Amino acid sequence: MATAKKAVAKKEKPVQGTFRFSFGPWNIHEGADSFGPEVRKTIPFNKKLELYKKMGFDGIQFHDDDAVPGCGDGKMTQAQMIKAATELKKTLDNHGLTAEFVAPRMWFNPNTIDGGYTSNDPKCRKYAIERTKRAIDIANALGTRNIVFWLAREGTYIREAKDPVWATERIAEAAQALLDYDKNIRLMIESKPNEPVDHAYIPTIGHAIALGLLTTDPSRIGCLIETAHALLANLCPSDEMGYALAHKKLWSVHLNDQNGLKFDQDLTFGAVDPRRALNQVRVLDKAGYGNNGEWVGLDVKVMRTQKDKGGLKHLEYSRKVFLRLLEISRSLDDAKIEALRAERDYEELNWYILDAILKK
């Protein structure tokens, strides 16, 4: 009788992410802060575009007025904005760059002192929605369907200033108006618990995902998670990412680092806590982040004390840290980790991770 061949189990290749990097032109800045003026020379916008590829970046993040300066003052027509954005698209193509998203930068405008979508003034609420529609027009001209909602002033300094039920409904109505305006766009909510307002209405990713349920098309409302914003909510960034990934809602990230619960520092990724950074890289990689076109966005600011020379190192090193941590993550033995979990030997697992990080 012929001997039956033993079936050899085929070892499945683990899922891995595909990573390409982006940052916004505001991440190369002059160093002004709330307590002092600029300390470095301005780098012209077109010069910034020339630097992207040299540093290994392929994507560019835009506020609406980064792409079309002056678009928020009400003096430009829709046709003029689209024309300017179309010309910018040609420039991006010449540099081999892709627009990742467009976000309406409304928090500088006098119409948004009390918030935009949640302003107590109906004229200001109308301004906010109309400006975001123009941002959608700009995004279409730049070839991206991603619109970022950073709800900067959608909150209060004192709780009695607005009714929270009413305010949440106004944000949902604004989102619905934008989904209705363009059937192709995706709204990526970038949650943050505070700053510039004390109490924000969409402080976490859970809030952001739930907001989509108040619209007729929650499939087009997702998330952008920023490391620092999760930390300001006293949450673990990699857990926030995991939560969004489980919901298939993590459409972008802003990686950086943060020294505790204070103002949004936007430090070089991994500069404060490399292990925390490793966990972010690992959750993204093991979930196959980027395989559907998602970007690894950086939102990092150079230290104010840095001279002009070296004013780009925060971007260069953030990308290097990500790639170095990716190597470490992929070098870990998943079977060993699973065995330690099964044995509940978390001290050994703790050392295994630390040892991997601390090795020369």
Ligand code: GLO
Second form
Amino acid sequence: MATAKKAVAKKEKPVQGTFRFSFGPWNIHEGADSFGPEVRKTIPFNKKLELYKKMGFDGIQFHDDDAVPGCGDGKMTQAQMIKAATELKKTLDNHGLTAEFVAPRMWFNPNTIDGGYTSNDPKCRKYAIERTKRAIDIANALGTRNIVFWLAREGTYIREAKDPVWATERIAEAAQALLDYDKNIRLMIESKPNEPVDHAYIPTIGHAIALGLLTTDPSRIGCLIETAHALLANLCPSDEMGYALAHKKLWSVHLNDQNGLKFDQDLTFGAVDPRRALNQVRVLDKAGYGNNGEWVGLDVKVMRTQKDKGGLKHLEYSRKVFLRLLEISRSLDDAKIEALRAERDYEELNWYILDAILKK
Ligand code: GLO
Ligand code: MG
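Can I get the form predicted together with D-glucose as well, since the one above is the form predicted alone?
To see the whole picture, the full complex is given below, headed by that same chain.
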């Protein structure tokens, strides 16, 4: 009886997530792609900082050189970088903003033309590891222990260029060197199957999580799932999230949307497939995402045809879409869904979800 009561009580209070939003300065963008001019004026970094709170965002994501411009050029000392990051931390505090993570942006540096950690040139591999150590110093000064690994150029254009066993071991070795460098940091691997390289070595979240097993401290290797990156691997983003959540490894997300297997589009969240977006919001909410401080990152870019005016709409609307879908998800009757599952009446379940999304 007592157990039954407990179960009822548990049913009445379902687990729910806690949602705070973040984005990176690169998500306010000039609009140029590889084949076209810039379509919007650059907004200075300090102006961007003023926009976060106004749009309902409390967290800021950083590349190392967003935080400390020029940090990857080899001209600054470690002390200078830490000083600059410490100054920035004060500015963030003044704006009431929290740094979510720091990611080394290595892909623009000549040392990483053929990848950093997996470059065939030992000098380039050394550059990559040293640069990431500095990113850790910057993260510490900004008050975050989260380091994101988006392994942009760690892959090949032709398979014969690198040995895949060797390359995987080199990425693990880099991760190990960083875990050893700082016993407090944790790595969040952002998988992506292609672009800029043809085949990346960490294409999916399963690859990201498994990489931890090649280090001595898998507990400090987790992941960041980006909607578009899952779709580029032809996978379902909410199932990828479910997989990572089951492993307790989903430490951040980059929500956006994507029109099939094209270049990485970073469209407004839910813009292509609202149902797919609903399922992402739902899996996060049901798993209590955010209750341990995880952020909802929106890695979205405004359409490149958008004029200066309206250049922030993609961020505001992505957040709005998330919150509206959250309302829809929480309005669904779990008991009814359970009953339809038990009945195997998936047509009715399908309609129940469609009706909830299409309701006037
Ligand atoms: C590109 C990635 C990129 C990363 C960012 C943080 O495809 O999504 O935007 O998220 O550099 O590491
Ligand atoms: Mg991303």
